[in-house]
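The chain below stands alone and is given as C-alpha cells, in the form predicted on its own.
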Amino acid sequence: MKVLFVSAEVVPFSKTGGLADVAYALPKALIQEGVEVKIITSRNFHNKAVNVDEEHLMNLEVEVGWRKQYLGLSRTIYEGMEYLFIDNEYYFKREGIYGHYDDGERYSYFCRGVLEVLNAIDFEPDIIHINDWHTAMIPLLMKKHYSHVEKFQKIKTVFTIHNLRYQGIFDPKVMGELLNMDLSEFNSGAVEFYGNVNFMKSGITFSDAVTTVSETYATEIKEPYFGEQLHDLIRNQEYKLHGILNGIDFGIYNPETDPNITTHYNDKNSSKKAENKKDLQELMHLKKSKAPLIAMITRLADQKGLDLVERIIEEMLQLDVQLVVLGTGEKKYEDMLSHFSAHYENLAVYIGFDEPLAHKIYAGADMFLMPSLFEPCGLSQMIAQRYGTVPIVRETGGLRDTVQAYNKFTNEGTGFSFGSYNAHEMLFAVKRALELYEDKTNWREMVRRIMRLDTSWEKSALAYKALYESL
C-alpha cells in the first residue's frame, strides 16, 4: 500500500494548528503499520530552525490560467519519513500561511502543483490523502487534467475534514484563470456556493472516501448547526463518510521523557507532577500556592469558547484557584485577558504560542478547561490526560469521545464536562473539578486513569489503512 499525504501544514517544518501535528503523526503512524508514505507540503513554509538536509529533484512548470508558473521540487528524510517540498517564493514565501489576498490563486497553484509533481517523480501511489479546503481541488483536478494519463488511473483519493468552518471560497473565475476548466462543474452545482467556488465542497464531491477526525463531528456535520451550510452536501455523500477519531504522539508528549518540563514522572509516581506545577507558577509568576492550577492552551476565538470565559472568568477568579493562559487570536480576547490579569494575581496570561511553555503547562497543571463551541476533534485534552491533567470539556465533536464525564457515585470517568454553550454550566463543570480536587484519594485516582489512557495513532492508523485498502 503506497500513499502520498498532502499538506499545507506539517510539524516540525510549519504550523498554525491541530492539522500540522496530524500530517506528522498520522503518516509516521501509517509507516510503523506497513504502509509506504511520502509526505508533501510547501518549500517556502520550511522551518529554518530545523536541521535538515535537503536535496533538489527536479524543476517543473504549473499550468495556472494562461501562465506557468515555476515550481522546484526538494526531498528530505526526517525521523525516517521522507518529505517533499513544492517551492515558490511569489507564492509562499510570506508571513503566515493563509489569509492572503490571493489564497485562491496559491491554493490552485498548489493542488495542480501536487499532480505535477506525481507525474514526474517514479512513484505510484494507490491513495492520494488530502486535508483540508488547502488541497481541495486535487481530485476534480485528477478527472479534468490527468484522467488520460496511465498512472492516475487508479488512485483513489481520501479527504480528510480537519475543520469545516474553513472552505476555501473564492470567485467563479477560479475555474477558468487559475485552475484550467470549464464552467460545466461550476454550472452543475458540484463546486458552487451561493454563486461562488467551494474547494471543500469540490473534495467532498469527487473523493473516492470522506473522513473526519472524529466518530461524533462525523454524525454532527450532517445537521445544519454544524454543518456550515454543506450539511446537505455531506448527508448525500453520507454512504463515504468516515469518522476516525485523531490521536496523539506518544513519542512528542511523554512526561516520563518530556525534555521542555523539569521533573519527568507516570502514573505510578504521579505525585512527581506537583514539582512541574511549582516550576509552572515560578515561571508564570503566580504565588506557591497548593490552591488547584486551571490552565487553557488554546486560540482566542469564539469557537473555543472564550466568550463563556468572559461571561465568568470574575467568578472563577474569585474562587480558590490559579489560571494560566497561553494563546493568540482575536484582540477583543488578547485585550480581555490581559485586563484580567492586571487586576487578578491569581491569572497569569502567555500572548502568543510557545511550544516548550505550552508543555510545561500540560505538566504543570491540575486541569485542563477546553470549553468549545465546537471541536472536530481536538488534540489539546489528549495531551492533557496524558500528563494527568485532568479535562474539563464541552460535550462536543472530539470532546465527547474522549472525555468520560466523572460520576462521583461509581467514581469513574476520564474527565468532566458540560452540555449546553453556557458560561455558569461551565463553571459549574469547574466546580464539580474543584470538589473532587479536594477528595485526594480519588483525584490521585483519576490522575493515573487518565494518563493510563491509550490515546495514541495506532489505533487510528490502523482504521485509515482498513479504509484504505477497502477502496
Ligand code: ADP
Second form
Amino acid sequence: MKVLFVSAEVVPFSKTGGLADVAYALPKALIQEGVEVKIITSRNFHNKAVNVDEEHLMNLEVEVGWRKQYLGLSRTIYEGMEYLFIDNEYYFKREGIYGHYDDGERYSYFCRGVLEVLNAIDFEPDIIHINDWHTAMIPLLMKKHYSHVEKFQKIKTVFTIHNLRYQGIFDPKVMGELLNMDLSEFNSGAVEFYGNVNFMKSGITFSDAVTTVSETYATEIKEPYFGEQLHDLIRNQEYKLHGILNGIDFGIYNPETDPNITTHYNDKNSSKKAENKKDLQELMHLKKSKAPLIAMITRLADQKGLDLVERIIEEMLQLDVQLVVLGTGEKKYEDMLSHFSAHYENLAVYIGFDEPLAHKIYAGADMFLMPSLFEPCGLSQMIAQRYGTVPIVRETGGLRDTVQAYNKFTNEGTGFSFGSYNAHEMLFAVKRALELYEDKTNWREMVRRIMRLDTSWEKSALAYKALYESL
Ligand code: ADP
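Now show me the form predicted in complex with adenosine-5'-diphosphate (ADP); what you just gave was the form predicted on its own.
Let's see the whole complex now, leading with the same chain.
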C-alpha cells in the first residue's frame, strides 16, 4: 500500500494547529503498519527553528490560468519519513500560512502543483490522502486534467476534514483563471456555493472516501447546527463518510522525556508534576501558591468557547485558583485577556504561539479548560491527559469521544464536562473539578488514570489502513 499524504502544514516544518500534528504523526504511525508514505507540503519558511538538509530534485512549471508558475521540488528525510516540499517563494515566503488576500490562487497552485509533482516523480501511490480545503481541489483536478494519464487512473482519493468551518470559498473566476477548468461543475452545482466556488465542497463530492476526525463530529456535521451549510451534501455523501479519531504522538508528548520541561515524571511518580507547576508559576510570574492551576492553550477563535470564558472569568478568578492562558488569534480575545491579566494577579496570559511554553504548561497545570463551541477532534485535551492535567471540556465532537465525565459515585472518569453552551454550566464543571482537587487521594488516582490512557495513533492508523485497503 502506497500513499501520498498532502497537507498545507506539517510538524516540525510549519504549524498553526492540530492539522500539522496529524500530518506528522499519522504518516509515522502508518509507516509502522507497513504502509509506504510520502508527505508533500508547501515550503512555508514558517518554522525557522528546524534545519534539515534538503535535496533539490527538479524544477517544474505549473499552469495557473494563462501563466506558468515555477515549482521547485526538494526532498528531505526526517525521522525516517520522506517529505517533499513544493517551493515557490512568491506564494509561500510569507508570514503566516493562511489568511492572505490571494489564498485562492496560492492553494489552486498548490493543488495543481501536487499533481504535477506526482506526474513527474517515480512514485505510483494507490491513495492520495488530502487534508482540509487547501488540498480539496485535487480530486476534481485529477479528473479534469489527468484522467488520460495511466498512472492516475487507479489512484483513489481520501479526503479528511479536520475542520468543516474553513472551506476555501472564492470567486468563480478561480475555475477558469486559476484551475484551467470549464464551468460545468460550477454550473451543475457540484462546487458552487452561494455564487462562489467552495473547495471543501469539491473535495467532499469528488473524493472516493471522506473522513473526519471523530465519530461524534461525523454524526454532528449531518445536522444544520454543525454542518456549516454543507449538511445536506454531507447527508447525500454519507455512504462514504467515516469518523476516525485522531491520536497524539507519544514520542513528542511524553512527560518522561519531554526536553521542554525540567522535572520528568510518569504515572507512577506523578507527584513530581508539582515541580513543573513551580517552574511554570515562576516563569509566568504567578505566586508560588498551592491553589489549583487551570490552563488554556488555544487558538483565540469563537470556536474555542472564549465568549464563555469572557462571561465568567472574573467569577472564576475570585475563586482560589490560578489561570494561565497561551493563545493567539482574534484581537477581541487577545485584548480581553490582556485586560483581565492587568487586573488579576492570579491570571497570567501569553499572547503568541510558543511550542516549548505549551509543553511547560501541559506539564505544570492541574487542569486544562477547553469549552469549545464545536470541536472536530481536539488534540489539546488528549495532550493534557498524557501530562496528568485533568481536562474540563464541553461535550461536543472529539471532546465527547475522549473525555469521560467524572462520576463521583463510582470514582470513574477521565475529566470533567458540561453539555450546554452556557458560561455558568462551564463554571459549575470547573467547580466540580476544584472539589475533587481537594480530595487528594481521588485526585491523584484521576491523574494517574488519565496518564495511562492509550490515545496514541496506533488504533487510528489501522483504521485508515483498512479504509485504504477497502478502496
Ligand atoms: P485546533 O487544531 O483546532 O487549533 P487542536 O486541539 O486539535 O486544536 O490542536 C491544537 C494544537 O496546537 C495543540 O498541539 C496545541 O498544543 C497547539 N497550540 C494551540 N495554540 C498554541 C499556542 N498559542 N502556542 C503553542 N501551541 C499551541
